[in-house]
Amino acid sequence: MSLDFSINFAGKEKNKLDSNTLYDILIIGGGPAGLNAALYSKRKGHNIGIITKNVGGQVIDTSVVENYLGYSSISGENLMKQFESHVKELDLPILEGPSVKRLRLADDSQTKEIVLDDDSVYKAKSVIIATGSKPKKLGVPGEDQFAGNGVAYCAICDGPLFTGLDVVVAGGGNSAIEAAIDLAKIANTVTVVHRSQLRADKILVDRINQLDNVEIKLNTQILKVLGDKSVNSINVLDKSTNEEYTIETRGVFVEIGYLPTNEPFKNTVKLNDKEEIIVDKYGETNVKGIFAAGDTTDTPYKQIIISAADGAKCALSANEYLNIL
């Protein structure tokens, strides 16, 4: 099951994206923290434009927001209805779809190019980087095999394909508990698998602690994922009395965490020991007039709010870089 989401910035042939143009800014990633930057970048009269493989980001895989203030109650697919309707007024170009190869600086040093994979070529004077970040992988035998055959990592996409099945969901954290909320709504029971206590906030434990079809494995770890054509069970682990033994169950939902999305940008900028892009207090990098904000930086926490307002921040940072050019 996949979102219809899609956002059309462009509108105009005049606002396409065009690779002779030397931008002022350009900012990769579409999520909070990419039109939150554009929107700041705008503002201030910069000549700008957006890369991103899809607008929108990680947002729209979460089914219910509580915690962006303004809204005590929204749907990720809304909020980000919501920044598209802002920020589409700005009449930018937008270039969705291709991917990023990589990130490097041109012979004078100064302007920056990137180069998608297609080896088209976009140059600006200065980049903000908001790749955000993808789900972790368990690393386990029969996951990669099983993937789209029962494995998944988003269960708001793929949920409704499990209807009245039996369904675990890896993790402890806050998404972990979410995805399971939701499944126990479609699914005939849902067992939460995770390797040491829980770690999701209070509020979510309470709730998932009310549902009669719900299972909760603690100090237990997946070893391997089972199936012919599709997953039919999980081995796993109960640490506690190091025995061995499996769950029957036709979907597995992964939902331990995320990997900041680096990969084009590693040999020009630096990354800590998590590969998450090193910045300073003004969201730039250890290069002049690279930023990055949101989810693929080392900032410690990764909200929603906290995102869009690392995309400010990278904008009027980057507004600085330019007026002392």
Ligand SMILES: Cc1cc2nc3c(=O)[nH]c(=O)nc-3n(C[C@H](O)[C@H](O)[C@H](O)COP(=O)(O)OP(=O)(O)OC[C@H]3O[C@@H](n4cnc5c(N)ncnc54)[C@H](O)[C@@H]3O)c2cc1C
Given for the second form:
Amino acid sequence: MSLDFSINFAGKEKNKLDSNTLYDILIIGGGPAGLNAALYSKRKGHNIGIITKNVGGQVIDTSVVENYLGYSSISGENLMKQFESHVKELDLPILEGPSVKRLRLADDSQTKEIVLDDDSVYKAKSVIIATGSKPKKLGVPGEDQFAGNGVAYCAICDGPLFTGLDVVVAGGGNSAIEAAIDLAKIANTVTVVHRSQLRADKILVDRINQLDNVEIKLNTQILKVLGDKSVNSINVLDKSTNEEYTIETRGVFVEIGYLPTNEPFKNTVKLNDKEEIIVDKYGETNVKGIFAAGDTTDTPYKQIIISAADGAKCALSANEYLNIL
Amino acid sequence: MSFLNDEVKGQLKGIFEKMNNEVTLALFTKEGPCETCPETQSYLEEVVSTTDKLSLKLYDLNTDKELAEKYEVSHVPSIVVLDKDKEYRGIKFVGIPAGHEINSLVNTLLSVSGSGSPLSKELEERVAKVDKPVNIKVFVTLSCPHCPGAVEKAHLLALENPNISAEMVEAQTFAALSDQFNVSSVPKIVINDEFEFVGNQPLEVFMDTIEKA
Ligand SMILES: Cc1cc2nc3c(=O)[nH]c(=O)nc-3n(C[C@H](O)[C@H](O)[C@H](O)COP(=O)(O)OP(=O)(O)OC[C@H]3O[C@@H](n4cnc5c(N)ncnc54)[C@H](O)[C@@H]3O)c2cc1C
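Could the form predicted in complex with this ligand be shown next, to go alongside the form predicted on its own?
Full assembly next; the chain just shown is listed first.
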């Protein structure tokens, strides 16, 4: 395993977010969408800030990114470092660590109030929600029981714990196939189980097909995760033959897609039936002055470059909104 | 083999300028088989060489038995972090804090040197109330981006209250220990060898679990 020694040192003396200021724009989330929204809004000259649990978002869990224009191959973490240092050149306050609990409109129904976990409140004329998404669960018996005991959601984090063992990857999209390729380097065998056909990019599928310790089972649905103290097998259904069988495995890496994270906003802005925030072509939600960007919205494709572009769009729209306010 | 390239060394130099006081790293290794001992030593030598505020002391688990007992060291390699008065503050790294864990190493060193950021009043009071021995183990892998955050939090709690000790445990090297605690997702936090949770959770969750223990 090659070790990444990148240092994420935030420093303690950085520009602080102030709860007495009425900001022009506050951005919630520090992934590609949030950071690009910050870049664009700050360059317009607005008084802005970012509130986020972490800077980098999901991309830091990605081993390599090969589809961001300008980088043929870069680790997710290094890509985010590039984003972060670009944004930090502009000297804007980033409140990193706390979680936003709620977004509400003040009595004047124009000022937006962002409430944090510790009940502190920050105010802005306009808000850009860029809170991304979190891994979707399989939703089968045994998954929750064995979460952290064989069922895993971060292949680069937990992969090393399965050195020399047999593992399963659930899913058939890019992140599943990437995870399987990574795991194949350390695990004894990797079985990819997917309920339909592979959706991953051809370039990744070609790569995985060359590995001799990987087996791919398509049209196969996971029914149950089994084990005692930790996982020892899964029950699956082969949908083409309607046969049920068991695959022995010590680990189940779940990579079946993502669910938007927007729980704190669901009473303020409209969501669709997939729980995504509904936005128009300007990135605006149903509430004037509240915009949303990236994975947390109803944008059809969830990718770094798309999220980043969404962030830019929201910043420009917020700028328009502030100009006519 | 060199662990740190010039860029990282340069970064370390800059960061360590913020250290308020000197800090000592006491590395315990042992004669005989210890696959990761030599590399841990060279790694720490590289880290320490970037600043004069850090010094490295080498000990042997068997010959320096008394000291090992005082610092509660039972595995090698272990790194004990000592403050400016060379006092043990309950803070250890069991296994090499390389890869992503360089971040927890750096932040813990800053905190022990007195340049960390203070806890909120509320948390400070909660932590002060812990009046029985509490041990926090944080199991990590070196490729886990979320793990350093959990290690730093555990170390911060140890620094705040002498009843609390906290150690990072590198799960791959200490496979038997990881098996004992059934570690298959990281960061996994185990309190008093009994109460556990997974993930880089807020300090409040650490405290909830500690208060239950
Ligand atoms: C393993 C993996 C591999 C991937 N590979 C690729 C790839 O190769 N190429 C590609 O283009 N895309 C890839 N993706 C998808 C890509 O990472 C996402 O589309 C992108 O990160 C979305 O960006 P975002 O800014 O919308 O959200 P996120 O990156 O999810 O960022 C959301 C931010 O909001 C913060 N946040 C969330 N809730 C709160 C709250 N309540 N309070 C405060 N802050 C909050 C989070 O801490 C985070 O900083 C991959 C994803 C994964 C997980």
